[in-house]
Amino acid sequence: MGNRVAIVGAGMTKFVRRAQETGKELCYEAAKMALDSCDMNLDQIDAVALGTAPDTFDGVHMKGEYLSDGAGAFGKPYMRSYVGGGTGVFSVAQGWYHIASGLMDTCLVICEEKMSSYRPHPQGAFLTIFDHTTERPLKPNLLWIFALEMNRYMSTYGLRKEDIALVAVKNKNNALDHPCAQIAKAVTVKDILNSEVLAWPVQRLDVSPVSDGAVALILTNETIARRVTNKPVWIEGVGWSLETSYWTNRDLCYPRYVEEAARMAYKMAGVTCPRQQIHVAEPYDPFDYKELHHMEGLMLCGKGEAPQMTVDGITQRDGELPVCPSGGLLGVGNPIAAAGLMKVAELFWQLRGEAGKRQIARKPKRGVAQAWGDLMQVGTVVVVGI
């Protein structure tokens, strides 16, 4: 594994549409947080890893570029990454990676996600993800794939919308306790079932809300991180997987790409038995049936078995597995990449125990993140412990 790596800092901006702020200013918000945290400055920092969604959002050329002063990068080694969704976790990983490998003694990743900007609607970015000549002259979207998912999901297992219902239920209601969330509001199931319709069976209230905002982590060798904090979090083990963007020739009850991306992080980190040694998750949850996929991708429980744990209230706060207790994508908001970085910010809160009103019941030692990007075909994994 190389050198021990830790997380010894973390910022956040509120998650909100925001007018006036620029996709730099988002970046300088977060990173100034994130060392105010660990008492670091920037000359501390020997390399910036940041991660962004298409430039298509900004609507700006060269975004990494554009982005690097604001996230602190001038006259620093510095690399964007991009897998989709999943760009917040494997952002984490690139920052790992320069550290275990002795090449560098601290890392500064963040993720910036500026998604208002885009008109009509983000959604219009994403159509040239599909394939040329057999998809896009169907003029899709991301919500027809959801919604065939999500159909193909609850056909295999019988489930009703009201048992996915509950995963909206239970983090929009988490996230009352964020201070960044977006909108925080208290829902019901019959809520999520009244909402509107977009593409059957996906409702509004399935859906995370577009946001925009950034994340920021500071990431030391093991001899800073004794240095500047008696309480590091360790990253354990990094995983990713990419499939064929062709996800017609899938099934799309399971989410093998997950799956593989877990098992490289678990081996990794000694994890043998994921439901017993994994204390805490932060899967992506863009719709609610997402956290129930990615937790059986992530073999926290068998296939098909997430809804009844959900059910049975194994996943809430004070449960035996608590999933999302920051109240993830779909309570806080979802600025695509700073989505994903949030996830292992919170478990770095929580495992610190600074985590405030969504601290979890039990004390954890050990967390799993997870993050999903493109076409079904992206999964990136990160494993932390104490």
Partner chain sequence: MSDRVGIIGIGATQFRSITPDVSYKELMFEAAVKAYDDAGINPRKDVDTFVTCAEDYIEGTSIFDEYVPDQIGAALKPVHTIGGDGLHGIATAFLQLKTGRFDIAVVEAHCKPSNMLTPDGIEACGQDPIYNRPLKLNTHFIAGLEMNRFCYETGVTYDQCAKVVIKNRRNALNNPIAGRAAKLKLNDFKYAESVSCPLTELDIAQPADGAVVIVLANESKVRALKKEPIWVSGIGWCNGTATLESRDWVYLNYVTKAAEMAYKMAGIADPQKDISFAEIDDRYSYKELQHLMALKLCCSCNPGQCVDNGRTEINGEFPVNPSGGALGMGYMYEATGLARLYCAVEQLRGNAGKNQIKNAKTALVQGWRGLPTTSTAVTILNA
Contents of the next structure:
Amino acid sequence: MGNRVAIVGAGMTKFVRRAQETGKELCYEAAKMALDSCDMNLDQIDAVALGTAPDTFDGVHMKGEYLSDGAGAFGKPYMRSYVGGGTGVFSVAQGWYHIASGLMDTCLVICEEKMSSYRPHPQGAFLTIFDHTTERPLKPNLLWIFALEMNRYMSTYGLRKEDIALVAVKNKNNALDHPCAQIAKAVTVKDILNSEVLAWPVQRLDVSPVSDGAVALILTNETIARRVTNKPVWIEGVGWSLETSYWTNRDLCYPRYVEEAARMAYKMAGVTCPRQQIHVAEPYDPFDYKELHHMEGLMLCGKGEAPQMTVDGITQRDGELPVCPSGGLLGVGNPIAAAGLMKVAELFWQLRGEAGKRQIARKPKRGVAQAWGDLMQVGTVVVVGI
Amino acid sequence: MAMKERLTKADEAKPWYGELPVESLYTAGIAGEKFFRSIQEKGVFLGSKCHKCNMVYVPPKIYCEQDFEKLEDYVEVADCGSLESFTCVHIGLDGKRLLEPMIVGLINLDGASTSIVHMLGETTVEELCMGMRVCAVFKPKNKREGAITDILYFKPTKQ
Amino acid sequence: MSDRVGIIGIGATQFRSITPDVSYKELMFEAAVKAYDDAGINPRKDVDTFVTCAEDYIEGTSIFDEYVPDQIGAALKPVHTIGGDGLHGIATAFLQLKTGRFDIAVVEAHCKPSNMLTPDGIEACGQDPIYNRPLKLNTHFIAGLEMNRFCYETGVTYDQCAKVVIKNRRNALNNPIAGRAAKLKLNDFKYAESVSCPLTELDIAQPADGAVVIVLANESKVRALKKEPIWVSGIGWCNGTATLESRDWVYLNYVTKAAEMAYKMAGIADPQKDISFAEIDDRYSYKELQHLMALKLCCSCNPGQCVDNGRTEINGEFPVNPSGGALGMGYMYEATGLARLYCAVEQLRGNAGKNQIKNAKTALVQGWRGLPTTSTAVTILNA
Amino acid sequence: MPKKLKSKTQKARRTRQETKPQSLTPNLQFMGTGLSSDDLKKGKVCTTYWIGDTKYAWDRGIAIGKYLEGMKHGKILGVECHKCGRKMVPPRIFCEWCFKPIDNWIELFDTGTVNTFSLCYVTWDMQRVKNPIIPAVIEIDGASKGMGIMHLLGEIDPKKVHIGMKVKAVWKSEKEREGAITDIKYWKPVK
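Form predicted on its own done; form predicted together with the partner chain now:
Now the full complex is given, and it begins with the chain already shown.
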């Protein structure tokens, strides 16, 4: 059923705190690199799928339209998908259905974010994600929802911050090997526990930084994939799910939406036992506890078991199940939509054995990437394999 | 009616006021930097040339939007050109009628493949016609700051 | 994939200039209930994927897709937003159904422009921040520039543009959900205030609030539900350039490309003959003519003649916007294209009342994303 | 008290030895020009600034309209769905799980239980504050279990806030109330 879809090329810009490039230029650099990486040119691209998160960051209304010329959309079918922080991984699903439908042979998937445009501080933009009548008058901060969720998670399973901080230590250290990393810096658990308390239990180093950047992938159908590369990476499954927006009515200690999305993707990919059949994972890690939360949602371990896996070193690059070998959002940076797509790009490089110093020890055959967004509400999942 | 319940009194229908607080600082980008600095320092328009299709983009782009070549060749174009279109705007950004309408033109500078959008000055809308020659009027050099507003307006020239 | 895609349910609210009695959620709920009732389905059980079309600045909320699932029955289901016109949403649902992984898809779009207190300020945020915005111009200036050049090159007169407005707003008189019906005369245009010459107030489609929900299904599901669908036989979408500087101001190649994609898919060789009527974007009066030309639907090289000789009237040779278009029904930003589609489906079902076109078999629906974009989507529908 | 997790395997926590970044493959060139805060402040690159004029008057509608009207009268209103039996707050005119109109309005108590909380030392736009703001999800008494709203805690020592704590709304005076979520100043602990 459906046509097989492969990833054949990838490109990305450096993730930086403030980019001189305009959003369009960032898009171009990533797209051009992706095209060059598989010796293709824009004429061979049938459609462009763009993912980018809130317009308020770049400060342009209808940001998708604004970015179109840099994204290579001139004279092409072009659409922008949008599920908040989940956009990056969703855009791969978007590229997938373009090709799986049989309508398109090739699709350029591109994600961009330029958060530095927002003044005075990019965090301010998040005020406007809350309900305008029942929540915004309380002047909420984005950190609140994470802190509230993290606190719930910690208290449900009786976790200590030290154990959660291990995620940040691992990811920030992994990022030392990423040439695009914004804050490659070795940190220890102590550094994290000593960092400024922003919204307890969230501290400065529990959080990924705000960034500018873009990432692009080239997707093709099977025939073209076989022609342009001898190492195609197949999209085996995609899934997405959006929970109710009444987030204060939900149990915050478990991401059901990630599970729903994962079930959809695993079913498509024929994955019945994720822990055995998945060799490398790139769950969304804007905050350190989020990686743990999402590993559970992805059913890579039982509920409440992810912290132990981390303590046991299983999620290290040379562990049994490397998690976020790229360095994740905590290490490489978090240009929202682009960060999600970076995760899929990492799997692409890992599965092809092209991840350089980040290459994981065991030769991976299948990986899963996941992103999350909105009011702790959306899960987007992609399973890729060779 | 698809709903069980409806408001029945006019004074029950009320709005909730708010805004999207957006303030942004935009960088001009790699190509924009070259373009604005050239205007600021020399009063010269720069375009970027695609060697594949010979398009000259003014303002410049670092890429050709049609064939995606990387554009690294910046060429000078004239500060005069022909008027491709014009309009006289009567409504302001706040939606209110302007006391002084603003005249806007689309100007194809000589040597450029694209047309720049800017104000037209020292003229009235009645005097304008398609294809008319217009030239840029810059701010005095010491007042320029590296922005599109370093050009005050374009004005018609007699041939 | 031979499986066809059909529309099995439609729902829309009334389109009104203000809707103080309901929140946006309640507006969406109303349209959704109507659509599911029309399709005879339960969204909690039967729908596999939901697509909504929205833009943050229009809603006044960042990451607006957070707030869409509950009122359309989509909580904890695959839902996502497309930053595009409602017809882009239809294209997305079409692609998803064509993968064979989904049976029923729902597309939603709504708009509450009455809730924007500063629509001009909000739309200005869509202009290029480096090259255009510092000039501090009302976004309508782009339409003024375009109309001026378009009329100059094609010979379309301002009177012909005015006749588009007269036709569409008159058509809306017989459309029960239209919110901007009026009976106008050419003389009224003499007194219309200029917005951005030659564009006047009357040339601009005024905003309206409303919501539209469309239910689509693949062929096997349509058969299983024993529905008389309206088939989506062709779809196309395309972008031009984002920059004002490098675009063509007269010939809309992106619209032509989108149409060609849709025509090819639907097997349409001669659009003027094979299509019975069109519902196309008329955000501005001249846009209907410009779009007709780009869609290859006008009889001569001067699209203005199509209105002069009555060809695009409801009883004409090729009716255009029999629903009243955005000029007659109201402009609803992301929901505009879906409103066109809704009315086209009503026509093809034979439910258009006084506006019913005889023997309407095939319809073309086109949407444009408004200024400053060059983004369009085209859909071909078959009864 | 949280328990300490001990590593079950030989592999203990590690820190890396090597720290030198290396490119993926030698021929990959990553673009992107980083700027410092000073580059922007001191005008080393060309920039433009824009303050958006983006104001809205959102229609409150049936459900939230009635909810806020209740606030004005010092009451927290919820809704009930007879099909699934849920008593919900904040109110909505539909039940999202059953996809049907709600059945009736109910008055809830102005007391509740802290489901989760945070001690926040920064404002929404990242200004530092000395005394923490204490946001919490508060499960409202009278509603179904787990039905909470987001609000603030007050009149409490930050060190003493805990999950499961019983709290009560502190209302503005009747004169000050305007029909807004802020008609409740904050929630304080019940003894």
